[in-house]
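Heads up, the chain below is alone and in the form predicted on its own; it's given as structure tokens.
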Amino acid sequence: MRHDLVIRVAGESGEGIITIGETIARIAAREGLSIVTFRTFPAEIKGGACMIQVRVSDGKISYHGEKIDFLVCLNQDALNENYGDLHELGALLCEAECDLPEEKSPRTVYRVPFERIAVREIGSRISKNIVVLGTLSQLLDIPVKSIEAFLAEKFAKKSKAILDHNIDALQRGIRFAREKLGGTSGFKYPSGKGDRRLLMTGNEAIALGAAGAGLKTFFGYPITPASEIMEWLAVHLPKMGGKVLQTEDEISAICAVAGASWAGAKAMTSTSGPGLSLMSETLGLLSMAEIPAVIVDSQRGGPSTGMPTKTEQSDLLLALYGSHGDSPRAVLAPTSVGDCFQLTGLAFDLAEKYQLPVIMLVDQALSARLETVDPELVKQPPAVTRLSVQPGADGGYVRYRLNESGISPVALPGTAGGEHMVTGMEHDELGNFACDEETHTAMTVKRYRKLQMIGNDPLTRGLSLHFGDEKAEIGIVTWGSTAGPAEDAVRLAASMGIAVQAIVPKILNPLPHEELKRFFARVKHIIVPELNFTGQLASLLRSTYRVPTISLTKIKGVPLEPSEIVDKIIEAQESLSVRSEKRYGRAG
């Protein structure tokens, strides 16, 4: 039987909220137990309200836990935020000084004068967070020592003074809830197998992905939630033979993309929506011009600079269809941060390969998610290179050469005999303008056959996450990191009685064309939960497939809730319910 533990630590930015939780998690990545977490920031650049949540499970999870089992709040306005979302059975460990609503609850209540252990007995305010951190792992059963080994590896570069003060705080910590709060909560850490696992946000696994697959150049700009790939690829990308750049916007960055992946490096940048909107001429441009890229954007709430910290899936058009004329690229959104390793290695195989911009499209949910990652699971595959021609080829080199695949060999600068014309304006196979309907057809029709290709590739055979009942009548089609909570909703559906089947894709173009029509014959209602406000998805799979799709949108800057789904479900089984009534009758 599976045990979990949901914590949420809220307050001020600043308080050191974000620390506590991420302790937690690392911890107990080391001892082997399983991770998904949620944090989101505030929008200001000082202060605000932030929160992380961590789900810690001695067993598989893909979703960061809907009701709190234990809440930590360090202000009266955490208090009131997120008291709503603690379990009727769970506990709240608060600052002395907050106010509890009048209720009559079974909720467990631990006050501590976090602000006064901090400043009067160990003379440092920002020693807070430290002392929240023993007192939860006294309350938890959190291993101490395994919290003492993790502070000291984090405070190995500095004094050890610095880090004597630290376990003092850890220690006023655990002794304040031995004597003052009864020891122990109900609530258990679960115990690990101490396997050590992987922990990584997706921003950089999404990084280390694109390290693993030969990235030699990496472009951008800094944009939240994006930054962090960059500022990972700054670090780490030199000492592997590559170049990271800050240009001074996203134009820049898209065009040192390109021209750097026509050289022949392996390029890419990241952004988020309004980034890729200032890109779209230039992708035009990788498509016309045959030009491998991988472009990542991390999704956050809209339009213009919208909700920066929040989180969103409202660039699935702008992805698809960003740019004038037709443009085709390709477009894959990952579920998880393993997917988003793995992705971003496939990104790169499908650029080069059909020499194509490809789009990865994730949010700031899993951007900024810390989430266990198995270790086999970041082994990268050989990468995959575009054709080239060979150095000393004889002169005749049709650079856009016309075939049945849509992919030309390319001749990279300085390759005797490869010299050719490279443009943005319609051309022929040799690359000359030509701006006659017979050319242009046959051109376009040339790049877009590269998504049939896609389509039909090993590379992106069974791609899609399925979980459910196969033989259900409802099904659930969704996308990115929404595919957590459906997989949670599914569980919850079953449990209740009500059978419900899904399917997630993970390249939106192409889309997997017979996979999803195996699935809709399948099903009579299919419900499409994602996070953006017209419902993107179900909009694409309406026109593409002609079938009806019940809608579920939420726009308000946090991942949907499997309580969500499922309530959404419950009306397509009373609809199937109603249905069978009028075709058979009503018995008795």
The other form holds:
Amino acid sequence: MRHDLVIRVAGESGEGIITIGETIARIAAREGLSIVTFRTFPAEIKGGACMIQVRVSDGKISYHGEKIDFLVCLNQDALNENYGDLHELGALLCEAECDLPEEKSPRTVYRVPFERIAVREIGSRISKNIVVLGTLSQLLDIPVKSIEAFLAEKFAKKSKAILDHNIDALQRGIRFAREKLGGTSGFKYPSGKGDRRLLMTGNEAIALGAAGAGLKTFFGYPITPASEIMEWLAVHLPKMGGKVLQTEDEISAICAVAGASWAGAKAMTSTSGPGLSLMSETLGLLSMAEIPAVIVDSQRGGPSTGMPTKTEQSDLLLALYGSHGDSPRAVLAPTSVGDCFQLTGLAFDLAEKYQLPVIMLVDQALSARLETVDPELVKQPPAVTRLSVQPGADGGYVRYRLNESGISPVALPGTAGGEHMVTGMEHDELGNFACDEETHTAMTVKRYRKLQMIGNDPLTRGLSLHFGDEKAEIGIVTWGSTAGPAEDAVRLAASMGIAVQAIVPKILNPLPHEELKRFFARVKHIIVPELNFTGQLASLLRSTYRVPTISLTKIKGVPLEPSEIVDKIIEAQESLSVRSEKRYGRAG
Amino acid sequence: MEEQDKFCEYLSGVSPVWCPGCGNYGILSSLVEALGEIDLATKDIALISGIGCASRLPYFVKAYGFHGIHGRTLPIAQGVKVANPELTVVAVAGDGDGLAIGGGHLPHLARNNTDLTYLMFNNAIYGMTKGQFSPTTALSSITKTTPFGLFGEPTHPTALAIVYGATFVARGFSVKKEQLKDLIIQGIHHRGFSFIEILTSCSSFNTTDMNVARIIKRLEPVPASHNVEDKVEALRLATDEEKIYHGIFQRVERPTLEDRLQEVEKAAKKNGARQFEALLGQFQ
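Please give the corresponding structure for the form predicted in complex with the partner chain, as opposed to the form predicted on its own shown earlier.
Let us now look at the entire complex, which starts with that chain.
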């Protein structure tokens, strides 16, 4: 039997809420447990409501959980905001003075005067979160030794006094739970038996994946929720001999990527929707001039400035088509933090091999979430390098040669005999401006053929997630981080006796046609859950495959919940029954 | 004749598309002569441009050429230089490309002191789109889009480069080929961001204010006594209402972007270079 526990800690930003969640996550990862977290960010720079939810499991999980088993609220606002998400059999740990809503069957409540313990007994308000951690760990039976060891590492660079101070706060929290709250709650933290796992955010996994893929130059402009990618690389990439430069805007960033990549360096930028909008002209240049580039878009609520700290999946069509003219690019969509690492490597491989831009679509929730990753997956892969030539001093080099392979070998600047032009204008094989119909047709076909080749490349085969029952008539197609709640929804539906199967393509351009066509042939209903208003993936599937879809959209700035998907599944199931009734007549 | 052959080595063989009488021919000739005189290997030259008449130049020169998009000459050039500091990077843009749509990049490359040479062809008009005003067109000019007279004051490219802190700032004139060649040579030799405004006349559209005869009348060399580290005096000369000074206005030494990035790498590696595996520790 799988053991899951969903914990949420809520309070005021700046109180160390996130530290509590991260400490629990870090300890669980070390014990080989699986972790998926979700956190919200206040719109304010300082203060404002924030929360972190941690789902711990001894099985495989891909979603942060819907109902909370154990809720921790450090003030009244946090309680008012989060109490509704507490499971009816869940428990609450809160600041002593909080008022609770009246209920017919009250849930277990633990009240602790955290503020008083921190301020009066310890004499420092900032220790409050460590007191909470102590009480929480005692109630959930988290091994104290692991927490102490973690704190010792965390404060290793600080003075012994600071560590002692924190251990004291931890112990006071534990003591209060033992003496006043009866020691343990009915909730138990799963016990780990597996090997230590790595714990990282989606943004960290992308940055690490890029470093592993041989990224040499990164150019970017700060933007929520993608900035951490650049910040991580700024610290670590130079250690590996790479360069990171913050530019004056996103246009400059992607143009520098174009220049650096043309000069031979693996190059990347990361941004969010507003930045991708600004970059779209240069995406066309990269397609036209056939220059490899990796662009990460961590989507947030849009359009325009939208909701910078909230999640959404509404840049799909921009990623697929954004730019004037016919401008091919590959689009990848990781579904988990592990994917963020692996698909970043793939993005570089595809960009280099096919000399085109590759966009990776993640979203705020995936960028910011901490998740455990199997260390076996986090290996530096052998990277693909660009097909290049040394033409020799006699010259005769043809940059855009129309050859059978479809990929024209590159002479990098600095190579003798390789002098050539690259250009955003339509050009002949030599790179000289040409606007006759034959050239434009031949070159457009050449550029688009690369997408077809990517679709047939073993690098992109078997990338989709499949889950559920292959015989099910109800199908789900989704993308990106919505894979997590979809997987839980399929499981939940199965427990209700409704068979569902799902496919989650991780490459959205080109789509895995054969795989999708086989899927569509197996199902009667196609539900497409995604986080945007217009149903962007649904419309892509309809126009590409001429299949009817049931679009399930959400634009609340937070991920879909499994129950919301299950509701749609039930609707589909009901219409299936109605249809069979029509066909076979009402029984009895 | 032998000299002539040497310069021809730097021509690609593609015929320029500029109008007869265009000042850009003179600039092209000064540029290839400068490249020849420095004796740069064509494989080590990266010529980057944006969109406009000036930006067609890379097609005509034997080098690695990148004809990018409108206004983005400098960011692309910066990317090239960061990726491969061994290359000699020359960026080419017109006054529209470099000061209207792309004007936001100039202060930042100047700040960074990216080691490249930026040739801004200033003909005070949009030639390629056939005669609309540019940021340097004179006040009250009648152009296709200002039939009742232009109401914006013209900007001064050289003055902007001075205040933005470009470490080498010069102004040349397409007709004074010998001097222009010399400025380009000095610009390329300068370590850091070299900005050269090149006055050039459009033979098709702007025949009034950026006219060769009118420029020559006002042309005056930067006084020999000018101290190239005196920013205030450089600015005064660059914005003089009567004279059009030509020559070097500003020249100072400062670490380049490439120097800074090397310092960053050195600091990051102070405990030794790291391989991929060493980065994993922080996630345990």
